[in-house]
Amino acid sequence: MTGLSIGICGGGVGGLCAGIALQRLGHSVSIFEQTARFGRVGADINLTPNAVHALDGLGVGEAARATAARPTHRISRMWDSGEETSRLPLSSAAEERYGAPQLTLHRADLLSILTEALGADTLAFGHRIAGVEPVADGATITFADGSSRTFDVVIGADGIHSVVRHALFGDDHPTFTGIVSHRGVFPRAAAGDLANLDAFTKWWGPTSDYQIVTFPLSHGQEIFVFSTTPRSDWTEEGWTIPGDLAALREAYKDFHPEARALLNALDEVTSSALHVREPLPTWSKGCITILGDAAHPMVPFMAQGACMAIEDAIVLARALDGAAKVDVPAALVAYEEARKARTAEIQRSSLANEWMKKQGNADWVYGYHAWTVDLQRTAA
């Protein structure tokens, strides 16, 4: 193995997974995260079987299982009648069909698991990226304090407002969907005798901008609730903005009583705008590439944002397996060619917000295996 030096901008789920995979292939990895530390911010993460299978290959799947809940089913219900329109068995049934179950857990718990799997001194907090530029046989990362580091490969895993993406492809602002999301968690005991609390359940609204999604966390001791409302005038940025719970309940006053009970069990919510971008024609230039939300931000209506970042990380590491410096540009092209069609289709399907409303085919999403997908053809 050549042992490339690789700099990763962003210490989220995708960046950490890429770091673990690349280190296990013999590369030297440095991950730069702008925050001072990981806090317990962003309550949930939903890992569908395709992502859990990828984590198993990294050797962290069992640790994730130890703290996660395992939803029993994926259920769709109609907003007014409560009628079930689809029910997909998960847990052991998903493990048998796809090689892994669905896991739902706190994002902070997953970040902790991934951080522990990295080599010592891999992750550097408090490093805000100011820019990235190609140099001979590599790329240089410049930090906000004026310092810089040069690597054989630079990976932008720095989210929807990616500095690396901007450096590669210029000004490209995400588009506000006109939809605001609201997230909250309540203890299971607060739900009384509500049914299906151990399932991933989606309540489909009268229009695509109204929905309630709920699933268990912490071995089922907590229940996570996600909902959306249309808001054309929203201007605030951030994931932890306090939401107006009374206004949210009012927006859902005509929903089925069981759906309203989920919102009534909450004590507070945080709110954030949902943004998208059109799929990019290319993700890489020279020895620089991007992954996750930096490459393909999507609305969370299929619960695939973090899952796609995890898949990206594995396929990217596989593409760089055994690569010498001279091979890096071609390896990055192989990575993006193996990923672009799949992520673009999931971006579009998420925004359309119809997937699994009625009984349909989940195999094309859940049955993808990042560890074995052919790097010589476009994955779909």
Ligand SMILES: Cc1cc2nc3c(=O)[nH]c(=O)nc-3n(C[C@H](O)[C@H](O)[C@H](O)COP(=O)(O)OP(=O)(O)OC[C@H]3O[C@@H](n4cnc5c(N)ncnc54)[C@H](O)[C@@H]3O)c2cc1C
Second form
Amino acid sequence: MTGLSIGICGGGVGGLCAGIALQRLGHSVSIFEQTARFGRVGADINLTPNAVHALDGLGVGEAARATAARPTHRISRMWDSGEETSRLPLSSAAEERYGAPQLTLHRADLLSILTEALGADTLAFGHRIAGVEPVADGATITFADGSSRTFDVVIGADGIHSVVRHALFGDDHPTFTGIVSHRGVFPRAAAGDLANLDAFTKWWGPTSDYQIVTFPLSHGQEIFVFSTTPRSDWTEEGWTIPGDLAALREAYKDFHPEARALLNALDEVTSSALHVREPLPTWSKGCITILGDAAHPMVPFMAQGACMAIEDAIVLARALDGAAKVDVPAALVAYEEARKARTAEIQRSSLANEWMKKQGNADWVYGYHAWTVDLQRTAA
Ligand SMILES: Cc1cc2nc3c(=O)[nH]c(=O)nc-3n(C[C@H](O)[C@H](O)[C@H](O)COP(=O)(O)OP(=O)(O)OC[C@H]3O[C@@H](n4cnc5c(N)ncnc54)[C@H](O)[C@@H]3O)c2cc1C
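Switch from the form predicted on its own, shown above, to the form predicted together with this ligand and output its structure.
First the chain shown before, then all remaining chains and molecules of the complex.
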């Protein structure tokens, strides 16, 4: 192997995509994931055309299509009247316009597709990272068991509570938004004759902290439901915390009957407090950088968290294409310069929670191509 040695902290969507892309460019990649194995934790991953296009370039788009559902439209409806305020055709229309469809799938299915695309022995489970520090010839990762490894480049893909971000930029705790999200899945048959189950539909509430989002999973055999409630007394995060379905239904009792029917079809939900961070002015120091939720966690109201992590991974790999050790700091600056404005805008716009409420243009989000976007790397 003649490329760089690269250590990736965190084997989530962003870390795995970065690993595949960097490996294909000839770098030697090791990914360290704290969990013992991937379970079927979490429900959905929503991949808009910008992310599916990026996955196509990684060679995993077909495998994702094989297990995913393809929402037919993106529809906005008003919480009380049920009025449709926007409708965007997806599926083949998105394929024509953006080069890829929108796909919705189980997070666990995406992780397993990405893991299979990695070279053997790339992903090490059960490795919890405790710290990262720059050293003369690269950067050293220290693990919770006290052992350490040094690489030419270290990438923090370790999510919203990133240890790598903390090591680079110190304490800046995520802020609780005062909103709790609730996720659940029901078998399609449980919805009776409800219309539009094959679309991505967002029911806009009376205020931006009430909404229901629904879309198909598993070729449409299951329907995913996301909703939110304002709550100031509960800040717990996690993907397996049982929620209070009766309280959720009560909070939505004044919604349109078709919206309430979605909550009524659920048997259970998991709940998680939503946190955000301000956009960072810089993401890299020397040979260390961050991507995905470690760099720019966002509320899921535009469904772009995983999509941004995937785009980051591709642009970062392109920045390191053909780089020698001496080029790494400049390559990492080029990567973050190419990505910061877009991800900050999507963080802000997600929090404002107005995007596509009315008929609008989705091109700036869906039409981004990570494989060709401008990237300016200055010579070392
Ligand atoms: C368990 C789980 C379930 C999720 N479920 C959903 C869902 O249902 N719907 C949805 O839209 N989004 C879900 N997400 C979030 C979504 O996957 C991410 O927001 C998005 O994909 C961004 O990806 P990322 O790779 O930047 O971060 P993440 O997907 O958060 O991945 C970060 C990875 O780093 C690992 N990690 C963290 N700290 C350390 C450490 N110190 N040492 C080693 N490894 C570490 C984590 O275990 C995780 O695998 C989930 C995330 C997780 C971790």
